[in-house]
Amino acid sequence: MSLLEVSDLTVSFGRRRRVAVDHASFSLEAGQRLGIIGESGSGKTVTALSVMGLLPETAQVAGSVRLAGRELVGLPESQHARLRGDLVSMVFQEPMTALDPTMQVGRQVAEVLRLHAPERSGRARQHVLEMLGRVGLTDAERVADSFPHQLSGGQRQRCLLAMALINSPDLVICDEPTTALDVTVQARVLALLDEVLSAEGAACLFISHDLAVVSQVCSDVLVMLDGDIVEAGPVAKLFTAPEHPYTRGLVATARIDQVRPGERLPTVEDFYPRAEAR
């Protein structure tokens, strides 16, 4: 039995249930790092927030998504709430919106060992001293004691992988977790979770619109495109021979150092215009 298995999903929006995933399935087992890629509005995040349990009220969802062989739509929110921050955790997108302004960053780590691991809350500073330590920040005590204002972008999204690694989850869904950071800081985190998911074990669903990126995290990659998977398989497949036009697309545009100075950078609307969408 595969650690997630996503079967038939169908998520859909308001009165008109515009369908933002549409019968997505995929699996993903144990220890495995899967991609999901995809342009804005492809259904990435929608699918990851399926994963979560944390859709709006407005979401009508259809199919089937288990986690560890628990069937996870349909699933009440109180059954859910255990889940996250416990067998499964998430790392999102903007570090400032995800971490409460008014808390000092050690606090906002240890409340995730008090609500899912309370026989580890006795010593919770030392375990998030520790596990801060893990994810590349030397000066532990001090950024524990910092509000996230007092801290850089790269040490807050750092923190945000603590705070998702600190109860040694079976899966963790990172929402395009660097797209706010510069380069030189975005290759240091992703190097980070790269050794972090090895030395835990952890599986690891990695959102991006960035396929560059996914590659230096994953193995496997599925392309989302308009809420369909359009393509699936190993990283270094579709790299070398995409066969879907967006993908295509999606390839060319990730191979910027290949570009000679003065020759135009192909577009995905080179490889498959939008009048062909469907």
Ligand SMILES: Nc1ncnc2c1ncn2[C@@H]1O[C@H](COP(=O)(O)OP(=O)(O)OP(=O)(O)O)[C@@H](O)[C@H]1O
The other form holds:
Amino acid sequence: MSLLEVSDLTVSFGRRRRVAVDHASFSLEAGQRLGIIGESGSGKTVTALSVMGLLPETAQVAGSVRLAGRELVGLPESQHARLRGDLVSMVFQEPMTALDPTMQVGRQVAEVLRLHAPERSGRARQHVLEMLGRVGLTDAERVADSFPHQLSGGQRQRCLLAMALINSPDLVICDEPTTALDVTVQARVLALLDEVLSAEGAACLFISHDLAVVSQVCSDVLVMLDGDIVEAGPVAKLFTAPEHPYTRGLVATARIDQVRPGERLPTVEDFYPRAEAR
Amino acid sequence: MSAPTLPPDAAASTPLYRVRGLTRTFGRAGRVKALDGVDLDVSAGQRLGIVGESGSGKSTLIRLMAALDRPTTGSISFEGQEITRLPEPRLGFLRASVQLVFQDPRSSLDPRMTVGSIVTEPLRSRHLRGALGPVQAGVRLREVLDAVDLPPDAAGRYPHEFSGGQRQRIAIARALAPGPRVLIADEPVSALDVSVRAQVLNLLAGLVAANDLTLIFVSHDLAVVRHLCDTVVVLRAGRIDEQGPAEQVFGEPRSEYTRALVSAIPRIRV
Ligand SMILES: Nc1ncnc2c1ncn2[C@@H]1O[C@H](COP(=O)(O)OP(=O)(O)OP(=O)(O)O)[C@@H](O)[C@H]1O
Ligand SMILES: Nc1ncnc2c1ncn2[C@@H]1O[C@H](COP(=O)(O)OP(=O)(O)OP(=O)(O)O)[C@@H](O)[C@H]1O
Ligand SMILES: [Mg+2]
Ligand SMILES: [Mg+2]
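Moving from the form predicted alone to the form predicted in complex with this ligand:
After this comes the whole thing, all chains and molecules, with the earlier chain placed first.
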């Protein structure tokens, strides 16, 4: 049995049932790291939110999402809430909206610990500072006592990462986790993620538009386009011999280092023209 | 215009921006030194990249240069005029010349306004009118939408109806509307997926060249900076660690820290 089995997942929104994810199927083994790439609006975040049970009320979900054998589609919120942070956690794409602006971030991280690991919450502050240090925040004390608006973009993102990792879940979903980070911190955070995932044997669903980062973190990758999975396979194959023209375009645009400074960059449209530019 | 009248040759040698001893601290007793004694010149037409790790002070620096914040100490002059102590009503000349594009197109566009009113908003600003003269807002709107490759009917729609890449183009159109001479962009492509990142970068490069813009470009993506900028400043803990021509800083970095930055550029690994 796979840790996560998604079959025929279809998610649509609103009365007009605009389809965001269209019959998507994939699976993830314990400890496996799967990347999801694809353009903005292709359904990556909606797929992740389906696993987290965090889609808004206006979403209609069909198909099946099984995590450690349990069906999540249709699971009552009270039960889903218990799985979050325990079995599965997520680093959200927009750190500012994922953090409570009225609460010091250290307390927010401690809150996760208290809810899911009450036995460790006695020494919560110490755990929190340790975790903040592990995600590369050198002045953990100051960061813990800050409100979100007092932190830089990258500092906020690392607080979210600390929150997601502090309870050692089986599956960590990362939605653009290093977008706000500079390269050195990114390298440090990815190394940390790698270390924690390996140490805990945790699996990872890793959403990123940075193909280079995906190639470093993941063994396998899915390509999404308009809610469809158009190509899937091992990283090495997909990035060296992509089959779908859209994937070929994505790989070409990611190679900025191969274009002379100032020259026009290749775009996906050069490889995969769309009826309507998005 | 309130710009000082200088003989042409002197104007050419005076930097557009002159930043001296710029320091900005936050918190009780100035515990956090976000910027610590930064000296920087930016000349007209320069394409300056600002790089450095998270928390190094990049956003703080450009917020000060755009007069969205005030320094603790130090000075910034724009076209020879000190801006750090000017009250808002007297910053019109700066507001007319300098426009910003932020990282997150989701949160920087007001969801309740149509794209048309978002883009023309800078034209309605009280401070700008004096400096700009009367503007044909409708004409200008069509011009800038066209410049960023958005259809004219985009004007009547709302931001949520657009993808991330399109929203960033809306933000760029708004920045271009008042005809600025300086474009400051804080991580403008970081939130975009690769498929639109190349489009937006090609667009920016084209606009900068076509309008002789001075570009100040903050990014943690060194590959992007190398592609777009001619000079680079590396910030570290609020100080300038290294600066110079992009080719030199990336090709033969002098400081240990810059070397680490350059070697940390992620590359596709298969
Ligand atoms: N709450 C919602 N209501 C209506 N439509 C939504 C909602 N959330 C997402 N969508 C739509 O579903 C589609 C997929 O969105 P999703 O957020 O999954 O994209 P994504 O691949 O994560 O893109 P990005 O790279 O920009 O984050 C989009 O067309 C989006 O507009
Ligand atoms: N309003 C504020 N109150 C307190 N501290 C602040 C405030 N704004 C910024 N800081 C601190 O100043 C330092 C520099 O922040 P800044 O936002 O300039 O960093 P940055 O280089 O833009 O980082 P990033 O790449 O993560 O966006 C950080 O340590 C940050 O926590
Ligand atoms: Mg998303
Ligand atoms: Mg910043």
